[in-house]
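In the form predicted alone, a lone chain appears below as C-alpha cells.
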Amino acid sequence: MNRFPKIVAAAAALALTGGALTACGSSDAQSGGAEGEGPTRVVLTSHAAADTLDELDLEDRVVGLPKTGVFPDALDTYASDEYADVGSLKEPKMDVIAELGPDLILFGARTEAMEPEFAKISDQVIAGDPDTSDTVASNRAKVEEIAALFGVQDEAAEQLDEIDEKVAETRAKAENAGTALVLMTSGGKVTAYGPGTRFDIIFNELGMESAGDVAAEGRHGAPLSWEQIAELDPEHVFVIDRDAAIGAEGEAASALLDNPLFNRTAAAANDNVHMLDGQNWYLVGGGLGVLDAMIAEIDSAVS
C-alpha cells in the first residue's frame, strides 16, 4: 500500500479542521529515521514503548515523542531535538504527528481513545502501555510484539527472561515481608491503592500481602483518613509523590506523611515507608528498562 496519500490525506484534514500544520521544530526528526527491518519513523505516545525501543538500541527509529510537561529521567535519551516534541501524553498535537509521517505510532493508555485518530495517520498503530492489571505478563507481550516488528526478538527475550527471574526473587522475599499498602500523595491529599487497582503488580505479581481491603474506584485510587491508614496498620508503605512526579507544586510526601497518626504504623516506627520513583511508577508504568528497575525497588524494600 503506497502510505503517502495517506500522510498527505490526514494533515489536510487537519488543516481544513483548523488545525494549520505547525513546524515540528526538528529537521533531523522530520528527515530522520534509520535503515533496518522494521518501521524507520516511529511516533510514540507511550513512554513505556519508548524505554523499551531504547533498550533494545532502536531509539534512532524514533522521530517524534510526548516531551511537553514533565520528560522522565529514564527517557533521557530522547532528550535532544533530534526527536520531535508530539505534545503532552494525555493530548498530542496531531498536526506534529501527520507532518512527521509515521510508519509506526506506539499509543499509551492515556490516548487510548484517539486510537481510530492516529489510525488516520499511519497504517500500523498498536497500543505500548502495558494492562495494569497484569503489568509483567502484559510487558512481556507488548516487549514481544515491538521487538517482532523490528528483527529483534533474541536481545529481548534476554532482558525479559531477566525480569522473571527478578520477579521471582522478589516473591520469595515479599511471602515473609508482612502486610503493605501503596499511598499516592497529590495536591495535600493521599489516596490508597492495593491489589486490583492500577498498582496491582507490588500485590499479586510480586507478592506483597495487602494491609486490608482498599475498595478504589477507577485509576484514582481510594481516599482513605489518617486514622483509617492507622487502622490498616501496614507493615510496609510504598509512597508514590504525584505532584514531584508532574512537577507541581504541592506538599512533599514525606512532609504530607509526617503526622501522629500515620507515625503510629508499623511501617513508619520500623523505617519501612519506601519512597517510590514517581516517574517511573506514574508516568512511564512498564518497558524493559523501567518495569526492571521498578522491580528492583519493591525488591530492594523488601530485602
Contents of the next structure:
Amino acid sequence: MNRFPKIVAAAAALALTGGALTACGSSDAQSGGAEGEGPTRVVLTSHAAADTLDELDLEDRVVGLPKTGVFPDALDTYASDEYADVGSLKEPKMDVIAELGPDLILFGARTEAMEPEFAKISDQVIAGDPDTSDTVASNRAKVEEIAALFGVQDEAAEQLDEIDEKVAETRAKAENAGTALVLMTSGGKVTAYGPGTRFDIIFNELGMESAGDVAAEGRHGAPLSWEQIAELDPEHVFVIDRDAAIGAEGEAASALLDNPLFNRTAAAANDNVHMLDGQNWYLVGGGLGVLDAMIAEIDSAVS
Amino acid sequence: MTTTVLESRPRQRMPWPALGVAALVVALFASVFVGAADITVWDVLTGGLSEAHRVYLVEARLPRTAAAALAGASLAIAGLLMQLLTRNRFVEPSTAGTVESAGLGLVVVAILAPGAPIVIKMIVAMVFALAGTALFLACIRRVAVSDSFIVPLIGIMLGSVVGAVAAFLALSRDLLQMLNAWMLADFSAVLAGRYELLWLVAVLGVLAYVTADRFTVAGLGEDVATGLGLDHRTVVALGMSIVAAVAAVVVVTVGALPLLGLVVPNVVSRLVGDDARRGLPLVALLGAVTVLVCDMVGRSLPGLLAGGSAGAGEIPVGTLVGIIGGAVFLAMMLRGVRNG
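Let's compare: the form predicted alone is above, so bring in the form predicted in complex with the partner chain.
All chains and molecules follow, beginning with the one already shown.
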C-alpha cells in the first residue's frame, strides 16, 4: 500500500526533469506504471487526450485508440500493437471498443455525437478535445480534468504553466507582427479561416491581427478567390495542407499557392508563408505536448 | 393546341440569336469587371491599369469568365442532346446518373492511381460517365415507360445509387470533401494555367452543331429515324459520347452544374421550337449567360452583404445554378401535371 505514492512521486520527478526540457518525453515510457490510481483501461477517440496521457506518462493505461487512416507522428508512442486500433477518428468501431472493456473513454470532437453509445460501453465517458473557441484555456481545463483522474495534477500544472508562459511570449511578438490569414488547401482549392473559426487560437489567444473580416461559418472555412486573398494582402499566411495531413491525394499546398495572384501578397513577397504541421493542427488540435508544439510553430513564424 | 400555335408565331419572329449574342457580350463584359478589386473600364482604356489589377485581369478574371461561359454552354448543349435522344424533356446529365458516374470514376482513380495526371482522370471519368449513361438508357428502354416523369425519376434514382457507391468509397478513404468539391461547381480556384482543358468542350460543342440535324431526326424516335435512313444506334452512341465527355471534362475542371442542361434547352425550345440546328446555338448562348450571371452573383453577393469586405468569401456557382434549376424543374413538373 505504501509503495504507490512513492511510485507516483518518482514518476512525477522523472517527468519534471525529462518532460520539462523536451516537449515530447516519451522514452521514459515505463515509469508511469499501471499500478497508480485512476482508470487502467482507457479507450480514446481524441488524439489530443492521447497526447496528454503520453505527456503525463500514462500511456500504458491506454488500451485502444483510432489508428485507421493517418496516425499522427506526435502519437508514435502508441504505434505498437499493444494499443488496439479502434477505427478511424470519425468512425470508431464500437464492437472493438466494447471488447476492450474500457473503464474510461475520452472521446474527440469528431465523435461527439456518439457519446450516448460510448456511455453504454464504459461507466466513465469524457470529452477529450479542447474547445476551439478558446483552445489554450479549454486545453488547460481538459488536461487538469484528465490529470485529476489519475492523481497527477502537480505534474500537469507544471507543464500547463509552461504553456501559458509560451503563449504570453508568443503573444507579445505576434501583436506587432502584422496581419495574418490562415489558409487550408484541399483538392486543389483553398479556404480561409479568421477569428472565430477552429483556428481561432492564432488570433484570439496568440494575438495575431486578422487580415480582414473573414467569414467565420463552416468547419471547412470560407472559400476565397485568389483575387480576394490578394486584396486582403496578409503579412503572414499560415498554411495547413489538409490533403497531406490526412494522407489523401492532392496537389501540394506549395504548388497551389505558387500563382501570380498569391505571390503579390506581402506574406509571399517577404517569405512569411508558414507551413503549419497539418497533423498537429488538423488532426490533433490540442493536448499537453501537441499544443506546445503548435504554439512553438507560431512563435518561430513571428520571431 | 391552337392557341399555342398562334402564340408561338410572333415569338419566332423575335431576333433571338441576335439577342442571345448581345446578352452574352454584356455578361462576358460584366464578368470581367466584377470582383473584389475595383477595376474600371476607364483604367483599361486609358492604360491607367495598376500592375496588381493587370495581374487580376489576365491571370484570374479572363480565365474565370472563359471557364464559366464554356462550362455553361457545353452543359446546356449536353442537356439538349440528351433530351432529343431520350425524347424526354426532363433528362439531363444530372438526372441520368451521368454526373454521379463521372464522380465515381474520379474517386476510383484517386484510390487506384493517386497522383495520376489530370488527363488520365478525365478519361476515366469519361468512361464511367459513358457507362452510367448507357446503363440509364438500358433501364428506361427495359421499363418501356409511357409517363415522361418516370424517366428522370429512374435517372435520379440511378444517380443516387451511383452517388452512394462513390460516397461510400470516398468516405473510407477520406475523399468525401474532394468528391463534394467535384459535385458542385466553384470557379473561385480558376486561374490561367488551371482551366485550359475546358476548351475541349468547345470542340465538342462544334461537333454537336455540325451533327445537329441527325439528333433532330433521332429525336423523332427510332422507327421514324430508321425510316428516314438514319443509323439510329450510331447517332445515339455519338450523342451520348459527347454528353459523357462534356460531363467528365466539366466535373474534373470546375465541378458539376446541376440541372443547367434541363432548364436552358427547355426555355429555348419554348422560344424557337425543337430543331436542334436552330436551337443549339441559342442553347449554348443562354447556358453561358446563365452561368456567367450566377457566377457574378455568387462572387459579389457575400461581399455586398458584408459591406464590401474581401474576406466574405463566395457562394459556389453550382449552388446558385442548382437553386434556379430546381425551381424551374419543379415548375415544369407542376405544369406538366396540370396539363396532363
